[in-house]
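What follows is one chain in C-alpha cells, specifically the form predicted alone.
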Amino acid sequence: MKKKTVGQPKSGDGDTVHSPLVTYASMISLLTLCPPFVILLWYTMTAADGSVSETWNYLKQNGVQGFLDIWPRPTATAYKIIVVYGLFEAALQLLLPAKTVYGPISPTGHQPVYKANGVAAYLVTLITYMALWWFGIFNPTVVYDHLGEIYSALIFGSFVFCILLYIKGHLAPSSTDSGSSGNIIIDFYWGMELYPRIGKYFDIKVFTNCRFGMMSWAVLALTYCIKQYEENGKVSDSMLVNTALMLIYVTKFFWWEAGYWNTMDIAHDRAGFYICWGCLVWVPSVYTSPGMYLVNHPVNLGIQLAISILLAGILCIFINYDCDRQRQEFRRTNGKSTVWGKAPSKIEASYTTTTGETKRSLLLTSGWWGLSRHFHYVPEILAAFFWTVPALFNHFLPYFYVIFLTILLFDRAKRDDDRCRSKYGKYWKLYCDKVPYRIIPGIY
C-alpha cells in the first residue's frame, strides 16, 4: 500500500490538511464558485468599468441568463494562444541549460531532481514577445482583446488537463509519493501525485505552476502595458508602477525559482485540482487583476507619488527575497552561515519518516525568522498592495487579489504550523515558544 505524503487527506485515520468540513467546502468551492468568478472578474474589469455594482445590477435583471450570455465561448483563437504558448514553455523547460538541483527528500524517501533553468526561460519568454511585438510579428493586444475567451478555455482545458492527471496518477504515477485516500473526489481535488513527470525530466507541477503559471503572471502584465499604449499613446504613470511592482515581483520568484521548489506547494501539495487548476487559471486571471483595470483606468500619479509607491514596492519586494535568501542560505550552510553579522541562533530538531528512519532539521530562530514564523507573508502581502494601489480607491475589485493572498498566505501559515507540529513534536513546541508569533510580530 502506498503511503501519504504529510499535509494530504487521509481516509478515515486522521490528518487532513483541514476539517473534514473545511475541506468539503473548499472543495465545492472551488469546482463552483471560482470557475465563473473568474468570468465576472474578467467581465467587470473590461466591461463593466470596475463596478461591482454594476455587474450585481446586471445579473439582477439579467438572472441566469444574462450571465450565460456574458461567458465568452472558447474560440481558435484562444485555444492557439494557449497551445503555442504553452508549448514555447514546455521546449525551454525542456531544452534551456540547465543546472541540477535536488528537492527535498520525501517521507517515502524520494529525492525529486530539478532542471533550474527558470531565469533563463523567463528572459527568452519576455525578449521573445517584445521582440515578436516590436518587429510587427505577433501583437499583444491580441492577447488582450480575447482574454474572457482565453480564460474560459483555460477553464475547461485546465479541468481536462487535471482528470487526465487523476488517470495517470492511478495508471502510471512517476514515484511512490503517490497513492488514493480511497475518495474520488478528494483525489481528484487535492491530487493523487507528489511528483507527477512526463519522462525523466519534464516535471509537471513546475511547468503548471512555474512556467505557465507565474510566467504569464510577467507576459500579462507586459500586455497591459502594450494595450493602454496602442490605446492612448502612452502609458500611465500608474501603469507604469504597477507593470513594474509585477515584473520585479516575478522576475524575484525566477531568481528563487530552486527554493520554491522547497516550499509547500511543490514539496507537500499534491498535482490536484487544486493547486494545478489554481495556477493554470486562478494566478494568470486573478494575479493580474490590477493591470488589467488598469488598462481602461489610467491614473496620473505624479512624479513624487509613484516613484514613492514604486520604492516602497520594491523595499518590500526585497524584504520578502531576503527572507527566503537568510533561510536558503541558513540550510545551505547546515546553520553555519551569519544572520544579520551574527551566529544563528537555531534549534536542532529530529523527525521520523514514514520509513522509520530518523532525519535531523535546524530550524533557524534569528533575523527575519526570529521576528515570527511566517514573517516574510509581510511583506508579500505590502507588495501586493503598492502595485495595486496606484489605481487608487474608486473601486473596491482591483484590492481583491491582496485580500485573497492575505486569507490564503494567513491559512497557509496555519497548514505550515499544523504539519511541522506533527512533524517535529516537541521540538516544534521549543520552536513556537522562542518564536511566538505566527506572521505579524507582536500582534498575530
Ligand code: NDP
Given for the second form:
Amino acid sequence: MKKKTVGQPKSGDGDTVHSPLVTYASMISLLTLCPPFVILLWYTMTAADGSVSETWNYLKQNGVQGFLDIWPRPTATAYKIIVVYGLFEAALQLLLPAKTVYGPISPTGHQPVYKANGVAAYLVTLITYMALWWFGIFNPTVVYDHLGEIYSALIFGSFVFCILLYIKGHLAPSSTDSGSSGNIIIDFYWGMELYPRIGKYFDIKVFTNCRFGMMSWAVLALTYCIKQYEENGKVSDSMLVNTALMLIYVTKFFWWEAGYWNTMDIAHDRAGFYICWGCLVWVPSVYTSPGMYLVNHPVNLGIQLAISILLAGILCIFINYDCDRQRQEFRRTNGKSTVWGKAPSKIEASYTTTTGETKRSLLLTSGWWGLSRHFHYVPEILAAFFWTVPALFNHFLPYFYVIFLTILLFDRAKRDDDRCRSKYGKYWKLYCDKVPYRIIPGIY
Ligand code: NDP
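And the form predicted in complex with the ligand, for comparison with the form predicted alone?
After this comes the whole thing, all chains and molecules, with the earlier chain placed first.
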C-alpha cells in the first residue's frame, strides 16, 4: 500500500517526502526550537567563551528563569539598525540599474521576471558600510555590541513577517503559483506563494533570501573582523582566513545570483517560515557563527597553515561554483555547451505540467553531474569546514554550522531526488541507473 505522506504543498510538480509524523514533528520542533537556539548560540559564543558546557551548567543552575534572563529584549537601537539596513537593501534592489532576467517557467506556466542587480547591490553595501566606519559616521562594533538584541528583534519581527506572508497568500497572491494545503501549520511553515511580490517589481524572496539574508552574512563577517581589530589593535590570521573565505563565498553567490533564482529555494520552495524566517534570522546568526566565535578567540595559525586553509577553501568554493555553472550553461545552451572539454552526455526527458502540457528538459549526466547526482554539496560542505577550521578544535560549537549544513544538504538531496522522480519518472530512473550515487561518489 502506498504510504500517505504530507509535506510541502505542491508547487505543481511533486511534493511529499516524509511520513506525516516526521513532517509534523520536524515542523513543530523547528518552529519552537530554532528561536531559542539562536539566542543560546549567540550567548555561548559571546558570553560563555564558546563553551557549550558552560552554557549548560548555567542553565542547569538557573533553569528557565536563567534562560529568560539571558534572552535580550529587542531594543529601539536594534530595530533601528534592522529597519535602516532593510530599507537600504530594498531601495538598492528597486533602484539600482539592472538587467532583466527571466526565471524558470513554473508548473502553472508562470515565468517570473527579475531585475538582476545583485553584484551592484553587494558592492554598494560593502563600500557604504566600510566608508561609514572609515569616516567615523557609524562604527560596525555597535552592531556586534547589540547583536543579541538584533537577533531577538529579528526573531520576533520575522515571525510577524511570515504571518503577513501567510495572510497575503490567502488574500492577495501575486501569481498563479499559490495555494493552500488546507492545513494552517503547513501553510505557515512551508508558505503559500512561490513568487510573492509587492507591486510588479519588488520580489519578496529575492529580498529575504538574497538582499537581506545573504547580504547580512557578508556585512556581519566584516563586522566581526572590525570588532576584533578594534578590541586588539590587530586582526588574527585565523579571523582573516575566515572572513576572506566567507566573503569569497558570498561574492560568488551574488555573481551567480540570477542562477540562484533557478534553484530549489526560489523555484520550488514557497515563501513561508522555512525559507523566509530561515534567511532573515538563521543565516545572519547560524551561518555567520564561526566568525562570531573568532572575535574573542584570536587564534594564530602561522602563515603556512593560514594560506593552506585559505587555498583549500577557495578551491572548494570554486568547484561548488563550477558545478552550478556547468548545469546552468548546459541548460542555457540546450545541451550544446562543452563539459570538461567534451560534448556533454545527457538524457532527454519529458514531463507533464499541472495544466496537462508536456514539456521537455535535459539532464546532464557527465562532468560534475556524472560523479553523483548532487556532487555540488560536497565542496559546499568542505568550504564551510575550511572557514571554520581556523577556530581549531578547542570547542565544538563553531562547527555547528558545518554539521547543520551537512544534515540540511543530505535532506535536501533526498527531497530533490523525490521531487525529480515524481517529475521525470522513467527518465529520472535512467539517470539514477547511470549515476547511482546521490552525493558522495562510491559511498552514498
Ligand atoms: P539546484 O536547484 O541547483 O539543483 C537541483 C535541480 O537541478 C533539480 O531540482 C533539477 O531541477 C535540476 N537537475 C537535477 N539534476 C540535474 C542534471 N543532472 N542535469 C540538469 N539539471 C538537473 O540545487 P540546490 O538549490 O540544492 O543548490 C544550488 C546551490 O546552492 C548549490 O551550490 C548548493 O551547494 C547551494 N546551497 C547552499 C545552501 C546553504 O545553506 N549554504 C543550501 C542549499 C543549497 P529541474 O526541475 O529544473 O530539472
